[in-house]
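A single chain comes next, written as structure tokens; it is the form predicted on its own.
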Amino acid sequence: MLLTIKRIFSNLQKDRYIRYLLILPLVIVLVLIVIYPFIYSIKISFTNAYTSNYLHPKFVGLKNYIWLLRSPKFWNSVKVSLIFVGIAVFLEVLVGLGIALLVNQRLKVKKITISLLLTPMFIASAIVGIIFRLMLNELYGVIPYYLTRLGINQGLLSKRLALFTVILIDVWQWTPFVFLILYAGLQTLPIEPLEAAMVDGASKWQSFRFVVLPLLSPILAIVVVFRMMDAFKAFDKIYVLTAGGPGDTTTTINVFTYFQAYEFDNFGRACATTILFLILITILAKISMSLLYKSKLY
């Protein structure tokens, strides 16, 4: 039996094609669940589809797209997602290293340090929304309690603060995943080039800014471009926290999307601003490649 299923695995090594038959279930279910759907919402952005006519929507050509374009709120859907990635991801990045640093030291509760460190990443997002909901209630929330304890009156949600308060509440959550990677890059740097600057008299700042930085700056590109590819695609906590609002002011393109589709009945409407969303990512995603070839980080 054993000599018959070697005999068997060694005709299919032999076989080319049998790397093309591994890799086709998998070809399958990408097909399935990632190119058809892309195809089908390319097709539903340039018809007028609505619940009741679904099945047979008229086409409609450019329609769609030219009214998004046209569209103040569409524009201020833009203008807040690239605010919202732009100082969520800055900061997350700034105090994960920040923090990373830190940890790398020697610390006698590392272990412990670590694990509180991560426990916010774990927290779905929706869960996250509930949770600071109901902490930022102005009628029985405990942070606006604290903060009109030491005289702050504004509140947190309003329209004013809504938005900084979000990316707070994101950068709270996704820190974390940021410290995990850079500590984890901190830990595979060679220690010859520090020991070289120490030797040479340098101080803390100038190894950090000569030595470390430039060594870290790979990993450090890599964490800036996951961020933003999952800062971008922030839906559920803004949702459950603020619904869009106070007005427009955390109204994200996820969120202008998710009105389109259920709150007007327009999947239309909602699958061209998702066209016309990745054709952005995509430029935003090619400008920053750019910059870092550029740069020479990697």
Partner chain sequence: MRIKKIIKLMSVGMLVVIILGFVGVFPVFSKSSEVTVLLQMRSGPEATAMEPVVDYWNKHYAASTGIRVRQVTISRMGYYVKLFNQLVSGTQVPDIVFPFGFGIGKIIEYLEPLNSFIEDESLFSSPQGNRYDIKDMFPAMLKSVTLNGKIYMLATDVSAPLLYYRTDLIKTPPQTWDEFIEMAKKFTKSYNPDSPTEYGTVWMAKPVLDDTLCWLEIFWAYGGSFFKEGSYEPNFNSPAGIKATEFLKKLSDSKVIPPDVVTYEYPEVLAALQTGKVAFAIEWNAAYPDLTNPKKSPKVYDKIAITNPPGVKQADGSIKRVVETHCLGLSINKNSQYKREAFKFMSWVTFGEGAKIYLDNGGIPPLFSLFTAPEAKSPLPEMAEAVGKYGRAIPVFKDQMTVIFMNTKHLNKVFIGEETPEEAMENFNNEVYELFKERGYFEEK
The other form holds:
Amino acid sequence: MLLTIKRIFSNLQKDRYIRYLLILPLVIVLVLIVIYPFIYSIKISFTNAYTSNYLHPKFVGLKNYIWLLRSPKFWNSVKVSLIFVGIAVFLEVLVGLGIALLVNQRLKVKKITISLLLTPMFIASAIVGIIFRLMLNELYGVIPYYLTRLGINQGLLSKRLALFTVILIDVWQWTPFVFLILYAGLQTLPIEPLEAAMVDGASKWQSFRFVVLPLLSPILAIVVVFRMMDAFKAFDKIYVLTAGGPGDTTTTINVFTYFQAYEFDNFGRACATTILFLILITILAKISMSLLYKSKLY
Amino acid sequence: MKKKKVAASILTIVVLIGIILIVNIPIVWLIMTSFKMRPDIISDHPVWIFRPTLEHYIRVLARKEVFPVDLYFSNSLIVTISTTLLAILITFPAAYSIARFNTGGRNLSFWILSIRMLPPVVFLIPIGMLFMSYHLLDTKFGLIIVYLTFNIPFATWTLKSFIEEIPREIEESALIDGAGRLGVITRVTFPLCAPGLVAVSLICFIFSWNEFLYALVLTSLRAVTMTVGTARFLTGYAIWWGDISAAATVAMIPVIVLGFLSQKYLVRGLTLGAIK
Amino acid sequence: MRIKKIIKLMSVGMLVVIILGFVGVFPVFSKSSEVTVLLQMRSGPEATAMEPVVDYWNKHYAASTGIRVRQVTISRMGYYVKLFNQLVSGTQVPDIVFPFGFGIGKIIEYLEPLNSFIEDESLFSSPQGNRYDIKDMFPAMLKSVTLNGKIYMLATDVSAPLLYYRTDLIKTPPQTWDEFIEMAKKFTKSYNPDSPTEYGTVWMAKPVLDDTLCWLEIFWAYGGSFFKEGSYEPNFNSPAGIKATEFLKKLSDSKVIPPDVVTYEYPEVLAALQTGKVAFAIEWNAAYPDLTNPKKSPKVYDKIAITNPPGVKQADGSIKRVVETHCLGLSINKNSQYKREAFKFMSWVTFGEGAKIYLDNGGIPPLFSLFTAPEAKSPLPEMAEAVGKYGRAIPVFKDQMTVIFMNTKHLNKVFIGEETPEEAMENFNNEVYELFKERGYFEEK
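Mind sharing the form predicted together with its partner chain? What's above is the form predicted on its own.
Below, the chain from earlier opens the complete complex, with every other chain and molecule after it.
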């Protein structure tokens, strides 16, 4: 008996089996926490589930999807999300690259400088929302006070500027991440091509444009993909700071979905939004994955 | 020529100092607010110099019936640490299998990575409804499971990159010495992977600690975490800025400290092992 | 190998925390001959006011009644999601929860109807055995938590948006909503450079509940109603709805309020009054203690008064005012094990001695006996008039909260100029109609 168990055990240890055995827990867990909720979500998206009937919702077919696809609010939230992600990531990469180049010089207190530049990325997004709600308050906030002093009398959370403000806050929080990765990337670049360019008499801009930038491009790709992924997830600080307002100006798909479920009490529609959102994300993910794959770093 | 260089480097320093200020002032302002008295907080001009008070910290730390900081803090610790451990327990063998045997090929590993892209709201709604049915709402166990959704993809990929770095020869020599594959993994690969494990646990810790949305919706009383607990001073009748700043400061100090400690591994961890 | 040591230390630490965690996962409630009733409040002034009440009960009556009460507090942010999740998940604790009056519809299936307890003489009476009088509570408050004849809540607090104004600047506060804007202009620097305040007034325009509740005062004053007579057919696109919404439009266009007002709710309006930036504002009665406290409001504490909100002038020259009134209060979890014990305590808090202690600690129990008592302090007499004479509550139906959220989103769009008042009310009305149709409101009867 003991021997058979031992035999089976040693048999299982063979590479042929063990490779699957090792990955099995992960697969089981992913099925339980990712695939099962996903299927459940699809199921609910065809019903009219809400608070009082969530155990026995009524099947309504494609009604939720049709409502969404015809709803200007839904498309607006898609637009807001795309603007948010697009501008935020663009600015972050631009500023982050600038700072990385700046730090990548002969500096005396480099380590501390880098540390001090990173703080925002460790803070919970919800707390970032709280910080800026405090600082942006029209009546006693620091930022409006100094802006008024400078002659800029604009409500930063007004309809026109709210999205822009939220984007800037995202830039504040996540440029350090971009900086950190790009800086690390700059460190790994080989020195020879740069030296060769210098010998050839290239100007600083030329050597950056034609030597550093191409060498850095795979890393840039990674940064863009990762930031894009995370920017699409942004919810906490928007919810805390503006709750999607004024109007729908800062209602990203995340906020929209949350409201459908928990304020308009319509789980069916919220799940349908989730599925549409997933389709959008899958398209973006496909593009990003091929980008990552091309970068040859994975 | 030399003068120009000096001027340029001074300019660099000035710009850098400026950036460091912009980056840190909001955080410093929050911490300052936590020490201010109410009239200083809602004063119509910014107060930079003030007589500090500890009243907010006393209310946040010492008056448990108002703000059960011990419960929130320990919830955060338990949930964060358990989910981190669980993530490593589940993903280490899987990462090994993917790294060494290329199990599932590119498709599986990129599928796992793509889970990382999914916004939490996407899971939140079905999981919230499932939790209702399975009585997992407001339990730490529920949160621990949910946090795996974002910790697993990250941990799998990062550990995979670390395992790939360990030379196969070391394992092979152990295999020849008669150790089974499992023995090799536990006794050779696992210890050699130590830096990777540290990196993964630090970053999982930071992610999980800072998580807000799941904890906001899925907990109410017993499993509330520090991040969500902080928000209890917000909205509704009067924002108690002093209290909320004090609570937020308490909530963010551990992660900032950990963040600085983990700096060495951050790049590698955050790019899922792409940049070493 | 330093790293090995770190890992060892870390794993030992983690193990300890996890063990501690699993010990702590299931909170053990004291199990003696006494029953412990768990009361769950929402963080804020009500929770603070409730603490001494609970202490008093435990000190004086826990032994004699065998009922001990433990208070816990949950956060405000996402409060309703949390409360709802808790109730739906079928947990036995908390025994007593603390919903809003107008949020009762959404969770009504998970609450215990209280009628049979109220009829039970042994329960609806003080620990000394004196029967309480249900008629002591404002009838509007009871009505606002009654559906199909069943009472679901006993109110601990009454809440209403009232008009606060600076007595040093204003002799007679605005009487009609039109006067409201005219007077605001007088106290806005852009209209009147000599104005002592930067803006005349301010509005709770953040798309949360407050916004709609203030709007309702105008809507009702113009003669509006939620539904068409005797049905569930929504009636928001009526002339009253459009006029009330036009008022908001005028308010925002005239720039007598700060530009960021769409992000304001209770605390911001309170701060605007406290910092002396505005001359008057509609704000919750709960702000009164803060505004008259010299320590909390050093600039204005001695020159703030509270009065009825403005109304609408009628053909006969009289002014029709309506005060949106709602309550907060205690309900019993349907799955509670200790419903009778919970009710014994609840009735003491809302009708007995407890109400008095609650009042002394900042609560506002809607009892005639307290509001009209000779020793009643401000704002009680003012509120007795406002609420007693003009008070009206949102009708009870299951999707109250959803309708309020829909309304709030449209009002916000009017504020920022994305919709005209007519469009807003038309769209809002359609949304409500669609919702009601989907959820079978028109099939009942």
